[in-house]
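In structure tokens, the next block holds one chain alone, the form predicted on its own.
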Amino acid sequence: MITLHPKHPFKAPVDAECISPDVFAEKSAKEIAALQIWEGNRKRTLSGLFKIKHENDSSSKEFTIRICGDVSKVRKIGAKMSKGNIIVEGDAGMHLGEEMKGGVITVTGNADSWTGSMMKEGTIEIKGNVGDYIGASYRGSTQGMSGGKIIIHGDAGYEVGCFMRKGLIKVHGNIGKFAGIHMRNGTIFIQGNSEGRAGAQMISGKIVVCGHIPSILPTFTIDNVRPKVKVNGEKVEGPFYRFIGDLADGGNGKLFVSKTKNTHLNSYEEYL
């Protein structure tokens, strides 16, 4: 196991794509210390910005990187990683786990926007809140998250799961507008409230909202009322209104919304 401690609070963004088990596992201690990263527009070495401690951890079979301290300015931690573990004891920056192919990332604090963007496999777990565009594609791309799991214990921002193609995003808290926009497949499970416009332009996939949602997009039609819904093998008790859409895009996505938390949607029942 390798433990990293920031030597000072970062004021400029730090681009640290090299902080990955795939990169560290193949290098000696000297080579790890000499890895190149950017702090703002200045090229640094990893040892110039972090205290590096090598520890033997016989309890773990996977290579582990532990980061202690506030790295909310550090971007691309775990980018493209395919194995091992990263544990961030603090807040993490943008693009955490970008294009991730395997392994596990755990953050005890918050994470910034674009967490898990375009990820393919693996697990990301955030104990705090996250920003916008979680599991999403980049602007101009249609390749969103295509596998793996993102678990958020706090709240999430806008456009979570944009162009999502496969996998699971689970939000224990509340979520911003446009969850599942352009969604192609996969599942978004929201245990809290949604700010609305969920599933805009979705083609397929499943969105489950257990809390309150202000309204349903007019391009969705009510299908039926379900007593429960299955999410990744787990049965979630309802009842839930099930809507189909986005019909404006020829979509057949499923939007499940709690009936008991959304009595203002009762008028839809006359169309069943």
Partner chain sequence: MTVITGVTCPVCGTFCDDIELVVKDNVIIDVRNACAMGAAKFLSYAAHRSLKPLVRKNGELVEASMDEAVEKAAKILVDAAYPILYGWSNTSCEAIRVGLELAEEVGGVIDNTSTVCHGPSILSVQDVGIASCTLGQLRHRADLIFYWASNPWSAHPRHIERYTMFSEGRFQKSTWRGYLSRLSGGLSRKRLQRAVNLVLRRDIFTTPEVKRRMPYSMFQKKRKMVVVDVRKTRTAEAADYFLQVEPNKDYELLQAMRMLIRDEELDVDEVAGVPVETLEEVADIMVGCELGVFFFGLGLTMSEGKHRNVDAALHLTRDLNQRTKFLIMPMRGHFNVTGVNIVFTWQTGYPYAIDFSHGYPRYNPGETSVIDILNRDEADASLIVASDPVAHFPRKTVQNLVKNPLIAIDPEVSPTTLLADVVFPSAFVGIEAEGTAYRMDHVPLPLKKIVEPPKTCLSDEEILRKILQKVHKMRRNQN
Second form
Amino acid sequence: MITLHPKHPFKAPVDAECISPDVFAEKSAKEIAALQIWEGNRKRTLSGLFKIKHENDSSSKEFTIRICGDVSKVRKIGAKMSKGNIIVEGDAGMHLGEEMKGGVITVTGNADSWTGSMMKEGTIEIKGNVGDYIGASYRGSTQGMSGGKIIIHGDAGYEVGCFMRKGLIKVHGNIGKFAGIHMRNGTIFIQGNSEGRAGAQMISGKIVVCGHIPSILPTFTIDNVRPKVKVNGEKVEGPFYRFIGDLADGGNGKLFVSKTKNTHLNSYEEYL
Amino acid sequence: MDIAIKNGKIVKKVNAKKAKIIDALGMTVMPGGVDIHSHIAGAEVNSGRLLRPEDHVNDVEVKTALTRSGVGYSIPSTFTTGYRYSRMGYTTIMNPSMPPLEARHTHEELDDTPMVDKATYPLLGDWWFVLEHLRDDLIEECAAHIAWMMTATKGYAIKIVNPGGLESWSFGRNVQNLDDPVPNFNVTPREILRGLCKINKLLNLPHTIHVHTNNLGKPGNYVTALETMKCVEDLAEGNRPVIHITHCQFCAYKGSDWRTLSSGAEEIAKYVNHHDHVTLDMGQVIFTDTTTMTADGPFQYGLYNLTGNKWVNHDVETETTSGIVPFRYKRKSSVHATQWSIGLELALLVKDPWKIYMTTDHPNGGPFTAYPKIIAWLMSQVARKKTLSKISKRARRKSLLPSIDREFSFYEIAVVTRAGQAKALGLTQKGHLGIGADADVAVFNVNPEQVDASKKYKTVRRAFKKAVYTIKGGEIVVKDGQIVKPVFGKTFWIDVKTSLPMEVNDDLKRKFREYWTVEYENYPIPESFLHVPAQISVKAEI
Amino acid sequence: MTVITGVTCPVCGTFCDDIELVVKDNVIIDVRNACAMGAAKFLSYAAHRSLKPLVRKNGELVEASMDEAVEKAAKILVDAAYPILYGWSNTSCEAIRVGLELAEEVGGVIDNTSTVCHGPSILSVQDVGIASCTLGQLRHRADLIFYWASNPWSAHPRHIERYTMFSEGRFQKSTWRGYLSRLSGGLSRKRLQRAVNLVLRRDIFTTPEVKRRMPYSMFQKKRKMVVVDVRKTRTAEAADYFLQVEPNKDYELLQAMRMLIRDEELDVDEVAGVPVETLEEVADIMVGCELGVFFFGLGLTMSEGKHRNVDAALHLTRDLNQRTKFLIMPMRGHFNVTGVNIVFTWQTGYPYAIDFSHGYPRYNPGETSVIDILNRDEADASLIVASDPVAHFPRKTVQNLVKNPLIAIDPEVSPTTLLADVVFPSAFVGIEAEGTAYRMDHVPLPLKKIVEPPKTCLSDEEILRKILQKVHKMRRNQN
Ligand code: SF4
Ligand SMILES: [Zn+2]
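Provide the structure of the form predicted together with the partner chain, given the form predicted on its own shown above.
Okay, now the whole complex, with that chain kicking things off.
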């Protein structure tokens, strides 16, 4: 196991694509220390910015990187990683686990926007809150998250799962607007409330809102009331209104919304 | 053999003791590459760049002490475009589609495209002045206006795109064939083509009319392509070409729909083999993700409908239209693979390499950086077979390639990548290494006398990817595939001298105000606007 | 006294190029054809100008030589680990080109004001594409004109007269008559009258008497104008039809329209406060037009939903092209904000928010956009060109901007220049310096030099070039 402690608080953004088990695993301690890392427009080494501690830890076979301290300015931690673990004890910066192909990232604090964007496999678990564009695509691309799991214990921001294609995003807290926008497939499971416009322009896939939602987009049509819904093998007790949309985009996505928490939607029942 | 260079020109000899000597023994030495049709600058190209951050993000050029940074893939930023062409030994690039109203934009970008000489073709086939004059059969007046336009926009050749179709597209329509009149103007594509062909001759422009045919990209359109060539057949004199059909692959389709699509290359090649008034360029398709962009608004709209991809449309008042759609050519798609095959069939079936030139219609068929691949396909049957074995079965069955055993020689490659293009463009100082030519030279690390390109096509491909030397105007600008000296490159433009120039009176100014939303005096570009202008004067017969 | 014709107006995105200026002794004494906003610019541009470079010493801004100011500015930029270079939409493309090279050289983030106006529109264009055109195309052909959440009457005063309702085209007649009858108030009538005279080049002495009617005109075969907004603006008063939408509900409305134009039904009776029957009627009119256009403004891009509002509008336009011809265009504000996107894009591939810190362009608005960078307090120096962020950015953002070294290039004294550490007074581009700028529809036009600037005021381009040269030199010495 390798532990990293930031040596000083960061002001300019730090780009640390190299903090990944895949990169570390094949390198000697010296090589790891010399890994190049950007702080603003300055080229630094990993050891210039972080105290690096190597520990022999036989408890886990998987290669593990532990980061202790505030790395909320450090971007792309675990980007493109395919194996091993990263544990961030503190807050993590943007693009955490971007294009991740496997392995596990855990953050005890908050994570920023673009967490798990374009990820393909693996698991990201955030104990705190996250920013916007979780599991999203890059600008202009329709290739969002295409597999894996993102679990957020706190709240999530806007446009979660933008252009998502596969996989699961689970939010224990509340979620911002436009969850699942342009979603192609996959599942977004929200245990808290949604700020609205859930499923905007979705083509397919499933969004489940267990809490309150202010309104349903006019381009969704009510389809059914279901006693429960299955999310990733797990049964969630309802009842739920099931909407289909986004019809403006010829979509066939399923939007499940708790019936009991959304009594203001009961006028839809006349269409059933 | 030695090539002597002095003051940017090829000369008979120089003082060998004082000169810098480059030893190119065992290498291929060619004139700098010339590209007759490559969308590298201007409104349309730039909208394509803006549209596609996802296209650039994984292909970047880092700034160095000598070069500017940029992004690449299918629509590289301007600096990157210049560097990448130069690294492949190219020194002259023609930007084929410029809305006249937005000419300033094109030239600003060309100025920021270093390393190469360049020129640009104004789109004139659907310009209201042209439609009206040709409807009324006022050839000479029309010619005077075109002469003015060439100078005003600092253009090089008359570009015609889907004649009549663009004006129709302004109201969401299109023309169907050469005799389908343009709505509201009552002039036919045939009349536009013939009129502008005559005008091109009257003005003595160095290049022919440069034509993107009607019905481009539609199954069955090889008939339209043939009719387009035929429609100016009688205007030819001697063996001088009078029409260039560009990216011919896109208009060499047989069949009644996409399912029955097959190659019309044989018919087109047969015609071209028997007629001297036509030149072509390939518009070769590469299996990759690219960005299609043409002035052919209705065609691009069709492509958007076909793919559902993002779509940009930009219509330009009184002049033209344009569209952009990202596109991925897939090996396993029978349509795309057939398109790939047709491009090569055309190049191989047209017997005279001076009549067909290598292009991808960058970026429509694929980015220009794929040229070394095309060279390998042209030079080696093995290379073609290898790709054939990986494409859609249906397309393979239909392909004419297995029946063609022609393999290009190095000499023929030099013709289709530089000499032929320069000749078609009337750029007499380019495309050859004779005395007096511009000292644009490319040296590639492959021995033409020893390497059997047919078998060693990979060696050839590698060699053409990175020039050992690119010499531009007598200066070494690239060494071992790296830029060693950034240079600007000139912009050629045609100054047509007419004995009765277009009269600029109040009437015309009023007409200007009626037709466009800009004032007359703000339309023409002064020569001083160009970074390195290179004026070519021609004397017109009017 | 000389009269200069065909002058472009360096004020708003309408970028009129028919201005006539009367100049006497290097002073503009009269302006013809411009609107009040444009005329004011030409006549009183120099009212709040500064003349000498300033450098902050012991907390005070004091006059300095050009060389000293350049040296100081270059040093600030070279020493910075994450500098930002912001502004650009009110200067020439030539200056912007130098600015990009400077940003690249110092490894900074360069961003322009579209980050706070139509940046969201660009993000959605990158997702959807855009069906658009030049303005003349609309003047000649558009018979259905939507101004959506934009108020050209006050923000783009000559837009309607030059390019849409009021203009006369090959296939469309001007509809000034209908206008005059609808408009009340002497002032607006006078303004229109002047515009009529200009467009038709003949005088209108009497106002025709036409009775005010309900939007029956909407069903006539003639040019029609519809305004969609949250409140009845001056533009809305002049429209054939005004569609009032609940604040922050544009997204729902646009998405619903997409279904209605395909004759599909909705499960609701009302969208964004508008009865669905009304919307169905609007949908019919859209589908029935020859050529329609949406002009949209900041009301769409900066209200809730931001770029997704535009996303829906772009989709709606796209969908409409299945039935008729329909186009869409953002109403760009500053005279060269379109140009700055264009120049950024050809040099770097991206239109705004470009981060050169790794030696090549990277783009991700939200991450690499100046407001977000400042909000996260990441920048350690800034260069502001022809813009006034101190007056326009949120407070917290401004605090983080001014606590670090700040360089300002601006012809005028502004809150930003007052708080800067180095100030370069520049020449007014389009009046005292020439160049190129792009109209909102991407048409490039020349900016003209009408009068000589004061000797101490160089153009933005020249000042930037001086700083760039100095930076080059310092960096060479460093290595
Ligand atoms: S509309 Fe805009 S560009 Fe035209 S004169 Fe008025 S301020 Fe100037
Ligand atoms: Zn082309």
